[in-house]
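Here you get one chain, nothing else, as structure tokens; it is the form predicted alone.
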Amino acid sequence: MNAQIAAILAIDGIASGAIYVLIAIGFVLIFAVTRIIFVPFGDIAAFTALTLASLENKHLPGTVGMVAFLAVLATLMEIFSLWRSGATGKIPRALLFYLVLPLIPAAVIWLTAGTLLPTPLRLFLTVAVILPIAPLLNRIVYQPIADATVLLLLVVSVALHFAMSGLGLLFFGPEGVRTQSLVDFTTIIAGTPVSGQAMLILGSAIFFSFLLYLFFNFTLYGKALHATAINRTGARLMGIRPQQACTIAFLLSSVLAAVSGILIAPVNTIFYDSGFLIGLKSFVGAIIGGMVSFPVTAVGSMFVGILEGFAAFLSSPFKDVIVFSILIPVLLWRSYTLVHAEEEDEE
């Protein structure tokens, strides 16, 4: 390996790491606010790529029917819950949030099926139809068991991942897809060719990380999420509703998953079950950050991407083994250095 090859591998690794940064931040965001290890997170990113590919091929993506079903089910559950609690005045707002808003992009895609839409409109509709999936899953699956243990929530997440993998096979079939490149140029930096797609991926990771920084530090909702992540009981006593905070966390994470799916679709062939491996590698970065620190998570995810790039060159069949092997020393290090404390009861 010479310096030229090392530079090319490093650039590819940074591009992959930037994708892992976005997904890993989503992992940390959901876990910090809800205590849920959202295993299907990678599946949502893969569904984004597959949905975009379906629109490019003028097919009706199965995610449209999935969103419609989830929207109706979540609406019925929310209305029943409001009716039981006597808060029937909130039903119109529930109809708007859980039914009308998710169905608008689904209806637009359904009506324009078979038409090759302009690229910006395809991207917008893809993001718009993917956004409601995580909040709707939260309402249907996680909200009824919000006070369960972390282990039970993890088991439910694993079951949900397998359900979504099956749906992915049903919706998109076993064939892999790759979408058109969003940018089509290559530039030379320090004698090394760098593709525009790699620059776009890295720029997007920095941009959305900066937006999250602004959101958490300079907005009321961001500070509410931060307070909920630190102490749910204290946040509730201060008037912050954990249920609303959870919904916002899932919605923000959906944005990150959708952006990740769009960015990775032109550079990797995505299958219906690709989301699990993508999510698992991002989870390694989140573990390096202790599932609490966004900056360390970003650094850890970038390290995972670079390590994967060099491991693929040295031994492609074992690249995943090498990446996941770094979990062992990280977990041992955290086990010996962190202060152990019993999980406190929040109620």
Second form
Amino acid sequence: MNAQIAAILAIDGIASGAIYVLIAIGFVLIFAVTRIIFVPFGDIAAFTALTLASLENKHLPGTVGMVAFLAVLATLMEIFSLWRSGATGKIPRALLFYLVLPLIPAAVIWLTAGTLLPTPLRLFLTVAVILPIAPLLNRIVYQPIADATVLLLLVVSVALHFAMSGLGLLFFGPEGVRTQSLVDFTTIIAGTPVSGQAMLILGSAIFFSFLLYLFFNFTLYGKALHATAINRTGARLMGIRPQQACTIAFLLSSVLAAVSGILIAPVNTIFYDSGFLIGLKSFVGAIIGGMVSFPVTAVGSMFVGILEGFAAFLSSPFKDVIVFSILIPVLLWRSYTLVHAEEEDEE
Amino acid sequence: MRKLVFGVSAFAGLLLAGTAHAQEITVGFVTSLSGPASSIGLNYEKGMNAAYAYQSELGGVKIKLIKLDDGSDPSQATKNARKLVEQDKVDVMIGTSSAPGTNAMLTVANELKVPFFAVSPVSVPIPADGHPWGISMVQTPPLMVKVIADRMKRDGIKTVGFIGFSDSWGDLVYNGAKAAEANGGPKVLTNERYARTDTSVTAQALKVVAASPEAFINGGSATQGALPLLELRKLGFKGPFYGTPSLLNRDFVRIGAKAAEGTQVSAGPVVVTSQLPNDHFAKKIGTAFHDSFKKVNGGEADDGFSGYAFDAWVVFLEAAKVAMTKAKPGTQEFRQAVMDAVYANKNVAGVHAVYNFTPKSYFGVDERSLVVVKLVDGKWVYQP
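Could you please show the structure of the form predicted in complex with its partner chain, as a counterpart to the form predicted alone just displayed?
Shown next: the complete complex, the earlier chain at its head.
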């Protein structure tokens, strides 16, 4: 390995690391607020790529049907629970949020199916149709068991992942897709070619991390989310509705998943089940951050990406083994250095 | 009186129907029309439709074709096979789209002693108590690699780089290339692997570029097989690309686009029938197959799978022709005669291969069953 190869590997590693950063931050965000390890998160990123590719090929993406189905199911559940608790006055509001808003982008895509829209509109529609999936899944699957243990929530997440990848096969078929490049230029920095796509990926990761930083520190919703993450019951006593906080966390994470899906689509062939491995590698990054710290998560995910690049060069058949086995020292180190806090169940 | 006439004619009709039934050859065909294997299974069905339209009677005897769906499920394939033999009394079975389902059907064929033509690659040891009842129409993976390795040697290539899947398919191609190297083929310099879900193969491609081989052989398949090619071209690799039939896929061409141009792969001759020279064994029968395919299914046969189903039919026709002289269809003697004839017949030309089966081998193909094709302007072109 000479310096130039190392440089190329590092750039490639940083680009895939930046994708992992976006997804890992989403993992931490959802876990901090809801205690859910949202395993199907990677699937949502993959579905974004597949949706974008379907639009590009002038097909009707399966996501439209999926969102419509989830929206109807969530609305029925919400109306039923409102009716049972006697809060019938809130039904119009529930209809707006659970049925009308998610269905608007789905309807637009359905109506424009078969025509090739301009790229910015295509990207926007893809994000808009992906956004409601995670909050709707939250309403349907997690909200009824919101107070369950972390382990139960994890088991449900795993089940949900399998359901999602099965649906992915049904909606998108077994063939992989790849979209057109968003940017098509390569510059030479210090003798090493750097593709515009890699710069775009890194730039987006930094930009969205910065946006999240602003959101958490300078907005009321951000502070409410922060409060819920630190102490659920305490936040509730201060007038913050945990359910609303959950929905916001899921929405924000969806943005991150959608962005990473769009960024990864031109770089690699994405299959209906590609999301799992991407999610799992991001999860390693999130574990390095202890599922609490955003900056350490970002650094950890970057590290995973770079490690993956170099491991693939040194011994490609064992690449994934190397990446996942860094979990062992990380977990050892965390369990020796961190102060143990008992889970406060009976607050 | 009317009643009597009616009764007599009905009775006569029944008698006729009875004799007609005994004079019929019955073939059972199983494929996956639903489930994950259906994307391949549908091609087999189209091939079988074309085969039936090509010839549906033999020496004045009608051939009856029973088609069943196994839903990509090996246990359903077993049930179908048992139903075909025990209820429909088929003389020959053909099937199915996945290797596990095919293995399941083969077990039934061996147990109930019915000739079985597999259209998927299977490998089952030959039973100790005699010759097997099954044969496979498909080219073997080592042969697929050998043909392309021989072509590299002919092209004067001394060294080759390899990137392949980190699964058994990658192993098959790598081992094939290594075997060719041992026989004086090009030297394999790298053994790099990637998974179907990997986000990047830059590192593996760098390793290949660093070893600076003259050519590159691809151990991936379909859509994902294009990934190393794209990466190698991006890193400035100039050498030619080689591959196996696993790259013969519309999505590979779409995604590989400019980078995949000039890729040479080994392929069944059926893919390029119209470009074959007139003296090629697959020219006449292949043309008949394509015509019949277009007539029945509408659209061109651009896959290899439909050809396997067609070849199973051709081998069956040739064997049944011999068997008809020895026994009556519908009897166990006829089944035995068909199987004997399959092994006795020599040089049966199909759209994929010239078949020579023996009781010692499941596979009846040789190097003639693969030609080399090159991707030029998004089309596969025959390379003599």
